[in-house]
Amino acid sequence: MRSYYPCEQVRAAEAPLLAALPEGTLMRRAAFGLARVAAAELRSRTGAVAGRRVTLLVGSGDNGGDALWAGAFLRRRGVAVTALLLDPQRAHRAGLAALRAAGGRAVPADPDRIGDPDLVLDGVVGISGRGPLRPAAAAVVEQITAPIVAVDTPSGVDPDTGAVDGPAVTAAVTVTFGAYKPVHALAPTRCGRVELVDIGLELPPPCMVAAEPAEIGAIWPVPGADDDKYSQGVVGIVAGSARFPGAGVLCAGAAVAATSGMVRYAGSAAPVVLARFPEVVAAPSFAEAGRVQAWVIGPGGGTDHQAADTLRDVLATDLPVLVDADGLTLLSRQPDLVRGRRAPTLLTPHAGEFARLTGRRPEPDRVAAVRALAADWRVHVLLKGRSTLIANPDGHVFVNEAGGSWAATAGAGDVLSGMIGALMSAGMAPDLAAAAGARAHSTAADLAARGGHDLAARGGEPGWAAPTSASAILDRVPAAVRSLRGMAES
């Protein structure tokens, strides 16, 4: 599991070693490392480092220094440094006299300055950083070409929440000290790939974590020698009516395609299910459906009376049960049908849909949204997106970084929640159903986006890509399912 801390955490786990350590030990082992990914950066991109140029962004806080340090470090590599101080006056001193004993470069920011870098490292602002850039640093930011390594986190992108709502860097890596911070999986795109430097940390448990892949492929169920089709888990599906019989189609499909041992459909689409898939039991309605391990309930059905006392019967049962779309529309009118349940309940919103059962959007702080909203109601919820949020009433959260947006299309979450759905009949809790599902999904369409082609066997190469449909990524599944099961054995 890769872990992920508050700053507030960070910073109590740093106090520690501050005392105990001689002053600016933390700082230079944090900057070395520092200096030693962007020599490698510089080298994957320019074939040399040595000769090379490196523009260092330095604000007043200890990210300056960072910065300044890793700069001194560098130009023992015969690296050309240059340091834009924004205050000069309260540039980190050590830093900065390391930087220039060093034959670095040190003048006031200004966007003129900034010459023409091979690489640009950004210590505008730390993990104590809150807004967006100041116009001084935005003037300068916005006139940058070079690729940017951001320091700790990409300066103006809120360190906790992942929130941007000004100038802010975009980084192509960013360099993190100590422990990964939740802007690295909240925005992505902001921070490019994240690097982790260990510095000696000594943290607790962690309250936000996300699974690898290889964990996935290794807890995804596997028949064994004894299990038959009851065994593996049946799953039951309400999805899909006459006006969205498509819903059906995915719900059901994508289950069938999770390895469910048997999927029952109940609901008035069943011709076209069975056509499209006729492993599936079917039945015209939910009370004559049969036994399952868990439901499903929501994509396509409507939210008409028939509908509600449909989902008002499923959550009466004593069985885990997802609620997703329609569902979710329903249950926004009458939150009093799973705020009493027993049994494990599962709601898969996205932003519009969370906003309709809280009467708020998620952002700027989607952590503690889907936490608040978990804990409120006592329910599993997962948040859509592309860094999708899982949590449960105790507040912990899975988070599953896609590492794209090819699941941004009409009937992907139909797709999301049969995946889910059969994996929860299993006996997989919730949460970790979820996290399962999620990244099984988000890789099943990244599969349809590249054509099939596995990244991983292609060495995390991304290639060209092209837009999917929710019917691609769900054909995908099992190659999803398989890549996983790969990883985990490898």
Ligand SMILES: NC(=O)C1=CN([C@@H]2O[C@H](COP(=O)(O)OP(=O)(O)OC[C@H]3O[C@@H](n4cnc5c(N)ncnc54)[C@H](O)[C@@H]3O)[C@@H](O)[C@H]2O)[C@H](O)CC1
The other form holds:
Amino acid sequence: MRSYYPCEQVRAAEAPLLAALPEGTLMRRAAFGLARVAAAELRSRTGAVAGRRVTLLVGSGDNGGDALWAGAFLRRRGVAVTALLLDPQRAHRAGLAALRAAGGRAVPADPDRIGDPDLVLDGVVGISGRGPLRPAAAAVVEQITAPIVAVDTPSGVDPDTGAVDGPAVTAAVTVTFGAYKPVHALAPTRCGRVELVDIGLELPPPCMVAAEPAEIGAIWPVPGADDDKYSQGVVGIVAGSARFPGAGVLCAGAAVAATSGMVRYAGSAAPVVLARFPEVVAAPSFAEAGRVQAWVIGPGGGTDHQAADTLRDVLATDLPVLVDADGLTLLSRQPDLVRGRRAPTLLTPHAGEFARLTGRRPEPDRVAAVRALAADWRVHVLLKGRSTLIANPDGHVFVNEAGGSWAATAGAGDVLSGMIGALMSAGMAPDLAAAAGARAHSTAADLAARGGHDLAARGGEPGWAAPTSASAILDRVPAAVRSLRGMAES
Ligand SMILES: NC(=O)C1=CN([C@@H]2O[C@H](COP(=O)(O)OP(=O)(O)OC[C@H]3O[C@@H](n4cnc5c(N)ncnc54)[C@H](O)[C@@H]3O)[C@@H](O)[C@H]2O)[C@H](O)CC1
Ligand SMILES: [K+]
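Moving on from the form predicted alone, kindly provide the form predicted together with the named molecule as a structure.
Starting with the chain above, the whole complex follows.
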């Protein structure tokens, strides 16, 4: 599991070390790791380190200090280093002295003095940064064409929420120190590749965790010697209708693809679902469906009285229930249907459905927003997005950074719900099932976009991708599960 910590927890963890260690030790530890990553970037991008040019953007705090010390370490490897000081009077004194002693240059920041660097280190602000870049820093950053290595966090991006509301750095790499911060999972397009430098922090339980793909692969339910079609979990799907059968096909099909358990479908789209997936056991209504271990309700189900009555009947069971799409719209009108429900309940809203449930959109602090809904309604909540967040009623948050936006296509949510419902019926807790399903879903979307080339299997070299569809994602679910299980085995 990769753990993420809010800035104030990182600062609190730094404090005893700062007090115990000689002045500047922690910063030099961080800067040495930063210089090592920067040198590796130079080598991989330009074929050499010595003789290359690096420009430092230096703010007024310790983030700038990290950059200055890293500049001094790079100087010792023959790199030409120029520091642009955004606030010369307040630049980190010891770092500036170290850079100059190593033969580096330091000048007041000016867009005309960026030079032609091979790499830029963004040491404008780190965990004390709030809001967008200020004008002087923004004027310089917008002129930079070289790849940027962000020091700790990309400046101008909120380190705790990943929110961007003005000029901000877009980094190719972010080198963070001591602990991952939420921004590293919530703003992946701003952070680029994230590298962690250990500086010896002792940390409390994290605010958010990301399950590694191999961990998801290791817990994915597969049939054992004593299993039969019932013992692996039976999931019931209430989705789609005779008029709009598509969501029923995608949701039931995804449940079929995700595990070996049995899938029951209940609804008027039964003939169309069966035509596509004959292994589904279909009934024309919820009342006529057989026994299941978990229900999925909502995708394409409509919001009329009959749909509302079925939602009430499903939630009146003592089974785990996943409510998605139209089911969430109905729930926003009758929250009491889940409040106080004792059986596990998982809601899977996108930002708009979240606003319908709570009366406000989840931005800018999506982690706090999803945690609050889960705690207030005593449910599990999966908030969809490039970085999908999953909160349980006790405040634990999983994050799944999709690595791309290929799943942003009509019907992909129906596929996700079917996958998660199958995992819930196999006995997984709703938040773990949601985290596992979200990871497999984003893996399937990436495979579908790349025509089946598995990046992980091919060592991650870039393969070109193209827009894809929910049906194509559904078709890649088995390959995605194989990829995750393969990582667990390797
Ligand atoms: N303490 C240590 O030994 C280590 C610290 N690490 C690094 O320190 C930074 C955090 O440094 P801090 O001095 O607290 O603040 P910043 O450098 O992040 O910010 C400086 C200063 O910038 C101003 N500011 C705030 N927002 C903006 C903005 N949007 N634009 C411009 N300027 C802004 C504000 O006045 C801040 O005080 C941490 O990130 C690490 O890089 C090492 O990691 C470990 C050792
Ligand atoms: K920074």
